[in-house]
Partner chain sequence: MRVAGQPLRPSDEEMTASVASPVKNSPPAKRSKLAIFASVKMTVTLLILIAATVLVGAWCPQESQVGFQKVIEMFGEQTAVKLSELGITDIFHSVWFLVLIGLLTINMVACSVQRVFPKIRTLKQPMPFFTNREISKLPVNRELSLPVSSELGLEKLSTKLRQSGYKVVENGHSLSAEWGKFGRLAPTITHIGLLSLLAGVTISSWTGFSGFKPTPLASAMSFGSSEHSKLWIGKLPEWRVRVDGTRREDYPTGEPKQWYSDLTVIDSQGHELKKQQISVNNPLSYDGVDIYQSSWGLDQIVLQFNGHERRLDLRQMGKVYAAFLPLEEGMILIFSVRNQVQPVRVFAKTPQWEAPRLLSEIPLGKSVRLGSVNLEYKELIPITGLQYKSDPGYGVTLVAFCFIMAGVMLAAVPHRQVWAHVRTEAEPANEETTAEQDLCILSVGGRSVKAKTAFEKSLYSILTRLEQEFAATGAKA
Amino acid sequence: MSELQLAMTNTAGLTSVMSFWVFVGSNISKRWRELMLKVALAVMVVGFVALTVAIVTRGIDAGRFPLANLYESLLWFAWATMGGYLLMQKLYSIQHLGWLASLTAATMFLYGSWLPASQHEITPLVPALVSYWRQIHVPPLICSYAMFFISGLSGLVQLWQSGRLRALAFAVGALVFAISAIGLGTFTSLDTFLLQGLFVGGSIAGLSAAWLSLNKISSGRVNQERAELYDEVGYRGIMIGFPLLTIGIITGGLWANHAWGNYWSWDPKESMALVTWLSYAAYIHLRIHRECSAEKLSLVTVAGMILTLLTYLGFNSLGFGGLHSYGRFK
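Would you pass me the chain only, in the form predicted alone?
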């Protein structure tokens, strides 16, 4: 890793943490709120530019497209998350989502920094990744995952603004269980059955409890205008991410046929990508035909975010195996 790349990556990581705290501070201080929001956005822009330079520099240093292992994919995910938020902020002025977007990017930087040194180093590609399909297939997937995360985070904010605080607490609990399982699966040697049970059981229990709690409304907390705004932001994020996921799945099938001789093999990660695609297709159908309330759709976006997390990181950290197991580092 060159000094420039290291400096730019560290700058991006630090600015994501800084923007998180400035966004949080803007919600506390009414007097300095507008100024702090502008500062937080400016800091995030600096981080986005620094990360762009870091990724380009890594590609130049490696002499290849810089997306070949878990560490590099985390850099891309953080980049797409910051870029996606900045785009949505420009379109919708969604300051309340800024601290969550910054926290997501910072978490990915922290997760990546804890990976083994072999992940940080530039190494020759494994044979399965030596193909021009890699730069066609993987970037749309990573960018779709980032947009789905932004939509899921918007769903959480929508629950808050609509006064569904109990449902929000259960939904956050489901997300915490899922993230904890992936963290434990990455950095410990716990039994895979236990980790899978923690992820699946915690997610289902939390989301089910959230669904059953949607009728509990804290009327003093309701801001209908903002609730409608974040419902719209969640929808728009999915409308950006869904075509990208579709492209990723199609190009993945073409790459699979090129590499393994068949377009679809029902590999666990392929199957999970299809399940994720179907969940967002269901969301789009329900949203267009107005068959669910905005709060129920918000929970669907949170469920989709957890499915995205399972598709992206879960299958390599929770021991599901399959043809994509080269993504594991343990």
Contents of the next structure:
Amino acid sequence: MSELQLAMTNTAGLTSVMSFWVFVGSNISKRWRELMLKVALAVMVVGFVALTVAIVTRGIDAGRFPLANLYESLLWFAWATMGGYLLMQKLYSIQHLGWLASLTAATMFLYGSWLPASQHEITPLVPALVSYWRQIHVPPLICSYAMFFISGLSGLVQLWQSGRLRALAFAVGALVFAISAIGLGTFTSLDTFLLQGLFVGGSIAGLSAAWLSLNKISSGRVNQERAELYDEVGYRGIMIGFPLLTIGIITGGLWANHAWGNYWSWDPKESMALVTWLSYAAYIHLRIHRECSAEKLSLVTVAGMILTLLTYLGFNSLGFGGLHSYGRFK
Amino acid sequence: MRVAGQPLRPSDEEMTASVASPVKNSPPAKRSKLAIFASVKMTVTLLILIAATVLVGAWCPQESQVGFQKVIEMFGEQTAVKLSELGITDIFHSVWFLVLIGLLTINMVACSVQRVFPKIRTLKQPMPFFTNREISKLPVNRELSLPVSSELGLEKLSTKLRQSGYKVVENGHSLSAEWGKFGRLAPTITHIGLLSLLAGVTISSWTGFSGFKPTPLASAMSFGSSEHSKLWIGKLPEWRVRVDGTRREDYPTGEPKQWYSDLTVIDSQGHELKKQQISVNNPLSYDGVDIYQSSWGLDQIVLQFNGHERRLDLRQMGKVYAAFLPLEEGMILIFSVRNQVQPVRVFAKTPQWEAPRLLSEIPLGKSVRLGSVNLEYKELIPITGLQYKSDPGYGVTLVAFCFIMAGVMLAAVPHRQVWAHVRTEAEPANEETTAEQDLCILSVGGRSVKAKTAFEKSLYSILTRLEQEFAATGAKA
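Would you generate the structure of this protein in the form predicted in complex with its partner chain, following the form predicted alone above?
Once more the chain from above appears, this time first in line as the rest of the complex follows.
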């Protein structure tokens, strides 16, 4: 790893943590709110630019497109999350989401930094990855995952703004279970079935409890205008992420057909991407159907975020196998 | 845009339809026949059930891909048998899954015919013009008082909307404008793509074939053992593919970088029809059949023992390949090779020895003397794993993919509609103006199905710029 690449990656990591704290401060302090928001956004822009330089430098150092293992994909994910948030911020001025977007990017940096040194090193590609299809197939997928995350985070803020605090607590609980299972699966040797149980059981229990708690409204906390705004942000996030996911899946099929003569082989990663696609297709149809409240749809975006997490990181850490095991390091 | 916590009211599109769309004029008899299958609730239910089924299939190793032994390794024999009985170990061929896919197909066809395809007609339908009363009922609306003539006020608004990418139509004192009209075609194009995909897959399934054939160097591969569906009306080719050369290219670390095979297509008489080198991601195509480099290995080692040739099968053991030759009194000779360049290493092992002992290393084409035996390393025969496929539905599938991608991308484009109506009102004299003055009252409103807040922001920005322009003109005057 070159010094410039290391410096830029560290800058991006540090700025994501800094912007997180300044965004948090802006939500607490009414007096300095506007100033802190501007500072937080500026810091995030610096981080985004630094990460762009880091990724480009890594590509130049490696002499190939820099998206070939888990560590590199985490850099891309953090980049897409920051970029996705900045885009949404420009369209909607959604300051309340800033700290969550920064937290997501910072978590990805932290997760990446804890991976073994072999993941940080630039390693040669296995024969299956030596193809121009890699740069066509993978970036849309990673960017779609980031947009689904922004959408899910908007769902959480929407629940807060609509006064569904109990449902929000359960939804966050579901996320904590899912993230814990992935963290334990990555960095410990706990039994795979136990971790799968933790992920699935925690997610289903949390989301079911949240669904059943949607009628409990803390009326003093309701901000209808903002609730509508975050509902729309969640929808727009999906309407950007869904085409990207579709393009990623289709180009993956075309690559597989070009390389092995088969569009689809029900490989676990392919299946998980299809599950995510079907879930968001269901969300879009639910929205068309227009009988679902904004809060129910917000919970669907949170469920989608958990499925995205399972497709992206859970696949490797929770013991799924198959052709797409390039991100594995255990 | 829905009110948080409340079910949605009729869609903006439906509101437009009530004024202008021809869709509602579909014959009622046709609707009732399809209504059961054209339900969006059914679509959502099926999508969730299929997603849950695929999730189970991703979690449980599938017999058709990795074999039943892998299922036993993961769950133990008793649980594996139970899972097999429930159809979970081959879930993508289970009746449950096929029924779900069948129902979703019927649902998609019914929805497409009844609701989605007729949307094409709405594109031709001109937007209606609204009065100021109708405009005031739109989700986003505002009224401006401008100190200019009504004609100029409407004209300036029209210019501003055009500059923002709207397609504007004026009619006397009214105006209607539209942005992202083609975004409305997203469901139609996506559904055409999905139905075309089904057609492409069906054509391939009924007429195509595929298979995998590990082929040693200098051998020829034929298509006799091809796999195809039960309902098959295709034809297998008579030509064959000969492997003239095959090799592995490594990184300096010893990890494989690429596999190559030199292939020649030959007819039944042995005439050469085509020659090509293939590698992973670079197949050979001939007569509608694609041949892919799928795997690579070392198949046999050829040795000479005191002039007598012997071929031994090689087995992959990690990064090396090994052949075993049992001798008398429990001794085994082991021949270990790493690749086609490095020498073969000859080991001996007896039950008494803890580990094999290295006897010699022999470069390719050389020989060594082991006791009374002259051992020569003659040849190493590689084997190339060739995957092949005939996919007559490829063109249709490719077109389907293009439609699906175009459809989902169009879905991200928000459709925006704006209406304006202008009237003139007399402003009574006040402290600043000594006489009565005519004012242009501009009612502007609109809606966007996919992004109300962003639309509101952009429309208000246009109107603010309009007001500022007239304020500046007024100040100059």
